[in-house]
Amino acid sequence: NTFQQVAMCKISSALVLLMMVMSCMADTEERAQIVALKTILNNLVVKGKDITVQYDLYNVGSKAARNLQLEEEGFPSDYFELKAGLLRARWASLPAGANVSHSVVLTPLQSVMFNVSQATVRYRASEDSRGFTVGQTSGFGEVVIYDTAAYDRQFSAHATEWLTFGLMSLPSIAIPMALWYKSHRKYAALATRKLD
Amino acid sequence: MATSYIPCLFVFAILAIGVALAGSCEKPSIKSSVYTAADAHFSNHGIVSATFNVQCANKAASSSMDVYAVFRGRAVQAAQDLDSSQYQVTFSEPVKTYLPAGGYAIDLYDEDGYAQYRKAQRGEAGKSSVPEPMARIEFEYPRVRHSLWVHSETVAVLLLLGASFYAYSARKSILS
């Protein structure tokens, strides 16, 4: 889906940019450098269905970055309700050239133009560093939080509203047939009252 | 002055083999709930989510651990609250040939089960069996609930064609 194909997009792009990066620079000093990627794993999202958000986290480095949190602080709770996992979450190590995969279940809550931004990373880049080194996963962009009667509107089976659209024409089918039915009986008798 | 140090290197005894005994969990309980979703007509992925507590008898090693989850064969290692002590793992698939319906578990780790466990998989001389995995989470897997494989306007354009055969061949066996 397009979601997706846009997020491939971006993971390729930001490894590409990294790696161009990383050997343009002298690679003097063994660190952990964790790349991000935030999608949403549905086509569309609709108020009051559950959309999951997956946080792709990559250590592109050459040491385990220690340590390893994410925050999400991007999905506000009068917007959205959680419904499983952690918007907080953190992996005590990630090897180097390991990923790890973390999924959330929300629930929206109102129908918007709803931005989905960067949620924060921060890690320890080696075991003798300091401080934390802070990055961002990626964005999401502009999403259409759908109202549900949009949403039926254009996808639901609209199996009642065939169902009232037969029940309604049927009676222009209905009278028409009694009436032939009818007469056709009195005919019918007729013509074996005369044959006998 | 020598009987002094005595008590010191006692404590300093009692307390590394407390520190080497906190690494591993005894008699670790689990309280979990798994958040289950099928649903190919709204989404594209079929999702597993376990959220978990792990109580140890000795309090020490439970705040700090590692746990790692295996079901059906993928590892991961589990995410960490921030705030407290919850465990999450998720494990997710395309939706449409993802699991029929039924009972499934999830494998809990800890550091030492999960290194044996890699060891098995590796299969490394003298580790030919998967180890007792530390916990074991169960769940139901519901149905996958699929769009209407027809739609209902080619339904119902269906009925109208067969209603017009019928008059169709009605009327002309009237006329004949």
Contents of the next structure:
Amino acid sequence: NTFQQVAMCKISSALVLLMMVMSCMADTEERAQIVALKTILNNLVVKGKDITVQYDLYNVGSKAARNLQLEEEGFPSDYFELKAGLLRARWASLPAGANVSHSVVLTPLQSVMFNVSQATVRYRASEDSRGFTVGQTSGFGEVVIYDTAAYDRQFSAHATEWLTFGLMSLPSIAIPMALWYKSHRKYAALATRKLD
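Please could you give me the other form, the form predicted alone, since above is the form predicted together with the partner chain?
For this one, just the chain is written down, with no partner chains and no other molecules.
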């Protein structure tokens, strides 16, 4: 019984391996293949503060990608103001093994939980291809856009609070020190008189 299970496991593993090899051999057509990454370069997204979004496009195929297009529709003008860059970019060609980067600077206008979706990438996979190959960049899912007041409360230097704390704690340190210094001077003077 156990021997049969081991034999069946080996046979099914061999079949899966054979199917993988066959699929790799069937996909030997030389063409471009774009891998697209979308990253927010800021650690925190705060309302009213600029964020930088970077798109990295890699051609991992064996041919140059033609008429490469990047289209970002995931940052609506109700939520973000475009400061620098373009949400739609085009390149005539991206050679095999090469990469290209594109950046956009945006300012969040509202403090909400925002769903950052993927951007769309279109390209011709080979010179003789008639249609476009369409793909997506990586996505983030939901990103918290912090309110400026909440951000300052959590991440600022709090200089005003530390100054207030220092001024309020000054009497509790200065009064005992003044009393000690007064008594120290008095008894030091008495000790020097007794020695003379």
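Residue numbers count along the first chain shown, from 1. Every value quoted in this text rests on a predicted model; they were computed, and no experiment measured them.
Of the candidates 126, 103, 156, 142, only 156 lies at a hinge (point where C-alphas switch from fitting one rigid part better to fitting the other better) between the two forms.
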